[in-house]
Structures are given as C-alpha cells and as structure tokens.
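Form predicted alone, single chain, as structure tokens, below.
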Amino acid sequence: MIRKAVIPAAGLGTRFLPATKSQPKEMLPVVDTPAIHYVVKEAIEAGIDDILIITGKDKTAIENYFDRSVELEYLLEGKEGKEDLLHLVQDIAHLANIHYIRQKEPLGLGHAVLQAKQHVGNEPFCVLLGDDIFQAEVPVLKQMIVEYERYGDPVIALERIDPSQTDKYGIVDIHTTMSSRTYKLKDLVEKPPVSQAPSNLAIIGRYILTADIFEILENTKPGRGGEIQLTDGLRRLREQRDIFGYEPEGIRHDIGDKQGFLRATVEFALERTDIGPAFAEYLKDLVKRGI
C-alpha cells in the first residue's frame, strides 16, 4: 500500500526569471491556482494524504500557501458575499498532512529524493515532480498505483517523445512488453545523445519507488551535470529487481517550459465552467482576426 508522497521543490526555476527571482516557480499560477497545488491534489486523489515537500532556500511561500492564513480568513469572514472564498482558503490548509524538509545544496533530483529517507522509512512511496501536471479522468498516480499493486516493483511514468528530443530526458530500454501501456525495463539512460537513445520512451515526472532506492542513492556518484541523478540510481536498482514503465492515460503539460506553461494555462482555463465559455469565445475571436 502506498501511503506517502514526496514532491521535490528545491529548484531555482531559472527558466522563469525574472518572475522566480522573488517567488518559487512552484507557486506560479496556472489560471489562479499555484502549480504545486495541482500536484498535491493528484496525490490526494490517489488516496495519499501524507506528503513531504523537499524545499530549498527562499521557498517559504510554499509552506505559507498550505498553512492557515488567520488574517485573511478574518478579513473574508467580515465581508458579505465572500463565503465561497473563505471556504476555499480554509480548505487549502486542510488538504493533507504536509511536511517539509530542506535540501541544503542543489545536488540533483536523486539527492533531493534521498532527503526523504527518514520520513519514508521502509515503505514504498511515490515521487511527483512539480514540472509535470496532468489532465486525466483517472489521476495518473492512481493509474500507476494499480500497476504497482499488480507487480510489486517500482513503476515509473513514461511518454513517447519526438526522437530528436531524447537528449533532454531520461530514456528507457524495453525488456518485455507486459501490456499496451506497461513494460518491464531493461535499462535507463540519462539524456543520451539522439544517436544512442535506446527508444523514444522518456521518463516523466511520476515514480513509485521502493525504499531500497535510498541505499543506492547514498552510494551513487554525481553524474551528468555534476548532480546525483535519480535515473542513475534507478539503473542500479534495476540490477537488483524488476522496474516497470507505464504510459499513463491523459495529457501531460510540461510547465517547466514556457510554451508548456502557456498551453496548460489555456487548457485548464477552458475546462473551467466559470470562465471557460467566455475564454473560448475570446480565442475564437483571435483566430477570426488572424492573431
């Protein structure tokens, strides 16, 4: 049973400067909701309410967001017609049991995950990266938990990408096709040159891992970029046990990329009943005007 989730959120967000000079990239809003809220919500909808967020310097805004704001609640209580906003603010503070630990040095995703060792203990756990948010009828993490319960070994999320982009992702090599969406993995390679990529199946930001990954990460030397890469740790873990890859159903938005962030904002806005119809008409008008 998966009870705990880990969300690494210590990155500097340099691709979104100057906005991230004074606020964490995880707090950039997709429509009116911080990106990290979508990630936390996915974990909750998958049945997990124990969440550890790995933070870094100048990330206190994340903690403040998921905490109570007594002053704001008091202000809203005193204003007529603000009941819905009051309940919205109060609900955020009670989403889940959220804990925090700081990654003191930016030594890579593998190092960030390693910070969760004491909190996770010997349990299986999931990792959700904040750069990926999904639109899916069944939450992507919930889909992956089904696969983990079927096989009892680590499961990582995959997406087929343009072969010319393989040097930007961790890429997997397939050992056996288990179903139309699930594969037993032969190998994992961090950002291989396009000519050496074993497939176009890229590792994306959802993982279900077992606790034996921690000892491996403790003994993993810095790899590409001088960082401890989670992919390198998984490669060694695969020598000890099976690892499965799963292509989830749904649409992934890479909001760590400006184009992806804008697309996500448009698509999530269109889904909204309060602003979606009017926004759709606005987009149609843009098309008519040739913009």
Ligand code: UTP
The other form holds:
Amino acid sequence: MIRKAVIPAAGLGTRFLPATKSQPKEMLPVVDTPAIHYVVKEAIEAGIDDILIITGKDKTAIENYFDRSVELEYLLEGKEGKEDLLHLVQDIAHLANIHYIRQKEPLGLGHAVLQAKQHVGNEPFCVLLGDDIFQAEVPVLKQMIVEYERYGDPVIALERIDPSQTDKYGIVDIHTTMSSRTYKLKDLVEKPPVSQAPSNLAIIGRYILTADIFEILENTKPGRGGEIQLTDGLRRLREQRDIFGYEPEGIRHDIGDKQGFLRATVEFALERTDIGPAFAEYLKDLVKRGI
Ligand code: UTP
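Let's compare: the form predicted alone is above, so bring in the form predicted in complex with ligand UTP.
Below, the chain from earlier opens the complete complex, with every other chain and molecule after it.
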C-alpha cells in the first residue's frame, strides 16, 4: 500500500521570474488556489495520508499556507457574511498530515527527492510535481496506484508530446506495450535532442517509486545542467528492476510554463460554478470583438 507522498517545491522557477523571486512557483494561484493545493488534494484523493513537502529558500509561504492563520480566522469570525471564507481557510489547515524538509541548495530534482530518504524509509512512495496539475475524472495518482498494485514495480506518468519538444522533457524508450496506456520501459533519457529521442513519450510530474531509488540517487553524479537528475537515477534503477510507464486519462496543464499557466487558469475558471458562466460570456465577447 502507498501511504506517503513527496512534493518537491524547492526549484528556482526561473521560467516564472519575477513572480518566483519571492515565492515558489508552486504557490502561484490558478484562479484563487495555489498550484500546490491542487496537488495535495490529488494525493489525498488517492488515499495518501502522509505528505512531505521539500521546500527551498522561500519555505515560509508554503508552510504558512497549510498552517492555521489564527489572526485571519479571528478577523473573519467578526465579519458578517464571511462564514464560508472562514470555513475555507480552516479546512486548508486540516487537509492532511503535512511535513516539511529543506533542500539546502537547489541541486536538482533527484537531489530534492533524496531529501525524503529518512522520512520515507523502506516503503514505496509517490512523487508529485507542482508544475503539473490535471483535470481528470479519476485522480491521476489514483490511476497510477492501480498500475503499481498490478505490477509491483515503479510507475512513472507519461504523455505523448509533439516530437519537436523532446529536448524539454525526459523521454522514454519502450520495451513492451502492456496495454493501451501502460508500457514496460527499456530506457529513459533526459532532454534528448529531437534527432536522438527514442520516442515522443515524455515523463510528466507523477511518479510511484520504490525505496531502492535512494541509494542510487546518493551515488548519482550531477548530469545535465549540473543538477542531480531524477531521470538519471531512474535509468540506473531500470538496470536493476522493471519500470513501467503509464499514460494517465485526463488533461495536464504545465503551469511551470507561462502558456500552460494561462491555459490552466482559463480552463479551471470555466469549470467553476461561481465564476465560470460569466467568464465564458467574457471569452465569447472577446471572440466577437475579433481579439
Ligand atoms: P524544474 O525542472 O521545473 O525546475 O523542476 P525549476 O527550477 O523549478 O523551474 P525552472 O525550470 O527554473 O523554471 C521540477 C520540479 O522539481 C522541483 C521544482 O520545485 C519542481 O517542482 N525541484 C527542482 C526541486 O525541488 N529542487 C531542485 O533542486 C530542482
């Protein structure tokens, strides 16, 4: 059974400067809710009850968000008509059992995951990146746990991308197609140039891993960009055991990228019953005006 989730949130977020100068990109709000909140919710809906967030230099923004805010609660309590908001902020503080650990330097995603070694111990665990948020009927992590339970080996989420974009992702080489969405992997390569990419199946921000990855990451040298890459660790893990790739059902939004962030904002806003209809009217009006 998978009980623990790790959410690395210590990256520099350079693609989103200047907003990320003083807050992690995982705190950027999509409509009115920070990206990391959607990710924590997905983990809880998949049955996870223990969440470890790897924080970096701006750790207080995330810790404060998931903690109680006694002053805010006090102020809302004293205001008429603010009961719903009071419950909203109180509920966030009771979402899950959240722990924090600091990655002292942003030495890469592999290094961030390694910080979870002691907390995770010997259990299988999942890793969720705040860059990727999904609109999916069945939470993506829940879909992946089904695959993990079927095979008992690590499962990483994949998405078919435009072949011209392979140098922006970790890309997998397929060994065997197991079903319409699941593959046994032969190899993984970090950001290959288009001409050397073994496929157009890209690794996206959800992983179910086993504890043997930690020893490998401890011995993984910095790779591309001088960072300890999780993909390099997974490549070594693949030499020791099977790894499966799974294409989840649902729509992914890469909010670490400006276009992806804007699209997520529009689509999440349209889904909302409170603001969606008026926002849809506004978009129709924009189209009418030829914008
Ligand atoms: P990215 O590769 O998107 O890097 O990290 P980044 O630094 O956050 O963003 P850009 O590319 O400079 O804009 C993928 C995930 O790994 C985490 C990030 O927070 C993000 O969730 N990460 C990355 C860490 O926690 N520590 C690191 O050292 C690097």
